[in-house]
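Only one chain is shown below, in structure tokens, and it's the form predicted on its own.
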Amino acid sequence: MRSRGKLYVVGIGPGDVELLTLKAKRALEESEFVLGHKTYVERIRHIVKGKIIESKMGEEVERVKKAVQLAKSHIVSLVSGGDPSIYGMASLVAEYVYSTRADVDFEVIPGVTALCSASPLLGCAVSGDHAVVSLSDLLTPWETVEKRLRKALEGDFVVVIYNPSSRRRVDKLVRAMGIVLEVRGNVPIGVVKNATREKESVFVTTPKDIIEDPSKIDMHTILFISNSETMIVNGKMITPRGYSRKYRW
């Protein structure tokens, strides 16, 4: 009788594999089943030494029915971009085992995240206090992106952008940086696009030049929108934290 097996959600990290961490490394290694996105199941293929299972964005939900259907009987990770917890594939997981009450055994193996990896290629656009919102409205209603996205302005904080735009959603991406322009002016916005990996291009913009050319912005790229304190020096985005108002250099 074959042993319980175990369903890993692994984070690959943002894309280059000297960011995956040493117990993703080692789930991946253990797997006899690795399932995944294509995209991301290429950046981890030569760790992997079980079965790949790749599946096209649109099919998460069966694919967390494959993965924990395999794991009551072997070890198999489920691999998500990043970290499993921000607009990944953990939630799904949970809700899906916790509501189905599955019986198997999973755990959440954390990623770096687009947002800490992103942030020093610009300098450090994020220092403390911040906001994460997507723009994506295929799960969230647009009006509760809006509602966030302004309330996070309103807060000062410095406001991280994920999936800001694609082919279907330029006019949600002009709708987002005019709600920039209102709350808070032409400040300062950090961009990186594909962080870490091939093609790799960082600078730093405004909402009305993305307005004027929302091409420039696409899926592979995260937004950080400067809050009052951000300065850009030698060409950084930099957010003090707040050792200048209490610490003499």
The other form holds:
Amino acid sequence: MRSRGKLYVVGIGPGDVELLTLKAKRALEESEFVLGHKTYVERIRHIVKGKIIESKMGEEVERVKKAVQLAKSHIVSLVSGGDPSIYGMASLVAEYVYSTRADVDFEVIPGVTALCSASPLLGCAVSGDHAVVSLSDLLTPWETVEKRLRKALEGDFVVVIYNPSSRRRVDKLVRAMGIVLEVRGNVPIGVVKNATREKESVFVTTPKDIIEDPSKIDMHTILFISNSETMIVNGKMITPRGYSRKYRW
Ligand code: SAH
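Please could you give me the other form, the form predicted together with S-adenosyl-L-homocysteine, since above is the form predicted on its own?
Every chain and every other molecule in the complex is listed next, the one we just looked at coming first.
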């Protein structure tokens, strides 16, 4: 027999509620239970009609178990900041549901990830091939993080850095910037803090500057490391896609 509940894993975007998709809004409106981290739930509270169950960072596994349990007989949304597939809740739900063979129907509703909201605030930091690396060593060993960062830089991708720092990990940010200096040199790095949220800030810096003062970068920040084609034009960071090689303006 098919369960009548449903579990939505809802991407709620980077901050601005207008960046919620229509589908995400509808799922939140129709859910009987909405589970999520306190700061994410805060942004969509006005949309929710059902019961809100807040939890803290580090309680992700418990949150997923609870959501799956409830979704056996209710419509449930589990919220994830940005997009659920990018360092979000989607993989944890999939792993848990498939490995426990839980009888639950789940659907991931994509959201606007930090990269997509932040790149245009700098100008157009990402336009074609890019690589995304998280500096968090909470779930990935640091040696793996360093190796992936180095390979991405060597590949001349624009390298987008999620989770660049936290109070506990400032030393890791400094080491990562050392690798950028070694592989790419003192190239421009686009910085966006709190994209589309209160206290949004956007600036361009360099790995040397970050090593000198890493406090400029916190956990609400995303970084864009230039590739060999990235230019600063009128203070804006632009990575051309190649049209100007092919056409005259
Ligand atoms: N699933 C999220 C990412 C979660 S990991 C997404 O798709 O965006 C958390 C990291 O994402 C933060 O440390 C930061 O690097 C980045 N981030 C998320 N929202 C952001 C925002 N509004 N502005 C800048 N960076 C953001």
